[in-house]
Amino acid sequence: MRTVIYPGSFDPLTNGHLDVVQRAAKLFDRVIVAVAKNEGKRPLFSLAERRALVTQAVKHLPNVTADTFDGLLVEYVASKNAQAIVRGLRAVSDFEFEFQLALMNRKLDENIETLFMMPKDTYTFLSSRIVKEIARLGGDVRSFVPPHVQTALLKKLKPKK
C-alpha cells in the first residue's frame, strides 16, 4: 500500500490544504494528514481541535485519515510505513524553506521521499495565518475554508463578554 504523509500545523485547515489532500488521495492508496504539535507557533486551535477540523473536512475521502504527531517527521513517517511526504508549495518564496526541509529529511532517512504539490492557482495566496487575520478583523473567510472551519473560527474569535 502506497502511503503518503501530509504534515502541517493546519491552524486552521484551508481550502488550499484540502486541495492538496484531495489530489494526493488520487495518487496514493492512503493519505495521512498529520497535524503537528508545534506549541512554538502558539496555535489558535488546540491539537485535538485541529485534528477534529481536519477529520471532518476529509470524511468524504475514504483513503484519507487525520492523525497527530510530535517529534521528528521522518520518525513519524517510518512508524506509519509511509513512503513519502507531500508538501504544498504556494509560491517561489515557499520553495527555499521546503527544499531545505526535504534535504534534511532525506539526510535523516534516505528511504523517505518528499513530493511537492502546488494547489490550484485560486489558492496560491492562501495561508492559515492570513485566514486567521481576516477572521480576527471581522472579514468573510467562507471562500477560504470549509464551512465547519469558518464556524469554528468565528466561535474561537468571538469576543469574550
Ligand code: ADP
Contents of the next structure:
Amino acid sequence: MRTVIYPGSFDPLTNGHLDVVQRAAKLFDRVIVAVAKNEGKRPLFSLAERRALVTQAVKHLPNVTADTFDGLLVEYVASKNAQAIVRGLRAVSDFEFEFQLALMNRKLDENIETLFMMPKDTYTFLSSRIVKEIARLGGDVRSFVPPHVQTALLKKLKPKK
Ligand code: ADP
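Which structure goes with the form predicted together with the named molecule, now that we have seen the form predicted alone?
Let's see the whole complex now, leading with the same chain.
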C-alpha cells in the first residue's frame, strides 16, 4: 500500500490544491490531505472548517481522505505508515523554501521522500492568500475555488451588522 501525505494550511483549499491532489491520487494507492493546525499563521478558517472543506472537495476521489495534524510532519507521516510527502510547486519563487523544507524533513527522517508536482498552468498564479484577498474585496473567486469553498468564503467575510 503506497500512501502519500499532502500537507498544508489549506486556508482555504483552492483548485490548485485540488489539481495536485488529483495528480497524486493517480500515482498512489492512498492520499491523505493533512491540514496543519498552523495557529501561528492566524488562519481565516478554523482547523475543523479547513478539514471539512477539504473532505467535501475530495469526496468523489475514493482513495483520498482528509485529516489534521499538529507538530512534526515527519512524525505524522510515519504514524500513517506513509512513504512520501507531496508538495505543489507553482513557480521558482516556491522552490527555495520547498527545497529547504524537503531537505530538513529528510534530515529528520531519511526514509520519507518528498515529491513535487506542478499544477495545471492556469493554477500557477493561485494561492489561498490571493483568493482570500480577492474575496475580501468583493471579487469573484468562482474560477479559483470549488463552489462550496466560495460559499464558505462569502459567509466568513460577510460584514457583521
Ligand atoms: P503551506 O502554508 O504549507 O504553504 P498551503 O495550503 O499554502 O500550505 O499549500 C500547501 C501546498 O500546496 C504547498 O506545497 C503549496 O506549494 C501547494 N500549493 C498552493 N497553491 C497551489 C497551487 N495553486 N497549485 C499547486 N500547488 C499549490
